[in-house]
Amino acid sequence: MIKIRYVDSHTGGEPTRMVLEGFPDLSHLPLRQRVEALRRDHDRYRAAVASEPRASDVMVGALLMPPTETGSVASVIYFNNVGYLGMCGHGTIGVIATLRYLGRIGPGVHRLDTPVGTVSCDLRGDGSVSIENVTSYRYRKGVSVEVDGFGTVTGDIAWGGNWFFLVDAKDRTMDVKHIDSLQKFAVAIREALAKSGITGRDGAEIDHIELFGAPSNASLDSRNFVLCPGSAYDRSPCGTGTSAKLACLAADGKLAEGETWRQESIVGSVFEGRYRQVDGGIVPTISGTAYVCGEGSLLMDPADPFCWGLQPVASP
């Protein structure tokens, strides 16, 4: 029986669940040959973390383990049902707030290696989280799809972690009455853009989709909808993707360096951003709140059959 032990938090209703021990030990691997030994030798360990029959496609979850950098706290791996993530807005937070919930931590700044680059967190006594992001920047601007059953779609290619293709979607309602029909249109972008061969820097797959509207109320910015990997959309404003749209009102000047942008997510939690510009793009700093939600170990029994998790959904 193997067991593995975990934390569970929540950063704007998006989960996190936070590995403490059970996966194998690749410390003496560099970080991002860790994603590539977990990937290529140790994959099921990801997927009976995050998929069902323990978790769902929502689920993302975070290796925890030691720095590999003078001066941080630890480094963390994130992951979902259908793969690795480089970096994880939400995650972070959720990680930082675990760290403080078990005695690893108190509040101030505190480092934390990504496989994307290492990230500095202000963790203050209210519990609230400010993460200073990896350098985010547009990579092009206006770029136009042909999507079956929508006709075309444009919408600028970014960086903040990961790779997003955000739309003005101004023209959709966006609550969460209408999550499935903003589901199948990012779903359908998503593969219009695979099906083009449109991609990120180095053709790097552009696995993120961010729609952004109007906002419930007068006092945020921009409310959106971010299709993750696999067919799941982030319950919060997501903070790489956030940090992706910060790179993109910058590139257009309509955020100036320093300046507050209230991002919505499409159930109603906020995260505030704000920039500093430097060659290459910005560094955004994203700031939330995550809560401790759960705890114990999962159990892995060489009889279940299920015991390595079931293959997600295909998307709708």
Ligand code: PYC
Contents of the next structure:
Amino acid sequence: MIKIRYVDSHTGGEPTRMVLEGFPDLSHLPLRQRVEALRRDHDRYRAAVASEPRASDVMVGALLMPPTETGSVASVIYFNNVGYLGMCGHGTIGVIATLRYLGRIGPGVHRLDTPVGTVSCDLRGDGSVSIENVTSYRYRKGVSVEVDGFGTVTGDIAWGGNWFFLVDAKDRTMDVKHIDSLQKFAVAIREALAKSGITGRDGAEIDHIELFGAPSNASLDSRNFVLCPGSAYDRSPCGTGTSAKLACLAADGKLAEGETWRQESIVGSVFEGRYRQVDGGIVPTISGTAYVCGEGSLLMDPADPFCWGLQPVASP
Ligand code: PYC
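Let's compare: the form predicted on its own is above, so bring in the form predicted in complex with pyrrole-2-carboxylate (PYC).
First the chain shown before, then all remaining chains and molecules of the complex.
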């Protein structure tokens, strides 16, 4: 049996499963090449951890490895039931809370290497975490696309550690009762973007769709619905999505440097965001809290026909 040791947490309702042991050792490779090696040669490990029968499409995995940069506490690769993520905001808050739970770090600032850059995480005594994310920017403003069944939809394309299409959806009811219709709308937008050849920089696929509407109360600035790669929606307000939103607000002059933005998720959890201006965009700081909620080992029995998940994967 192969054994994979993990600790689960959730950040604003969105789960992170941090993998401690059991994956192939890729530490001899630079971080981006580790992602390629995982995808090419060991993709079944991703599928086993982040999909059925051991998880569901909402699970985000975080493979913890030794740091690649001097001064960092660890490196991490994020993934879900369909593939790999660049950065993950809720996941990073979860990883920091988990490292604290394991006694590996205490309050203070800790750097974490991700495939799209090193992020800085401030763990406070009360368990809350502020992440200084990778440089984020709006790539294109006011891009229109014809969406089957919905007509013309206009949004901005922005990078926040992943690629997002951000749509003002004030005409839609943003609450849990409307998740099905929000999901259908977001999936249709993503399909339309792909069909129309609309991408992020260098032809990158836009795999996250973010809809914005009115928050549930006046102390908050906005409520979002975020479609993640695959068909799951983010239960948290999405750290990289909030970073992309801050980049658009900054570009439009709608939020000043240092001012706080309170982003509510579709299930009512909240991240606070602010930014500082840098060459080429902004550096967002996203704050939230994660709670450790499980730990254990996953067992891969070679006799089990669904040992590596229900779907065949691209590589063994
Ligand atoms: O918090 O950045 C995030 C995220 C991405 C996908 C799910 N959560």
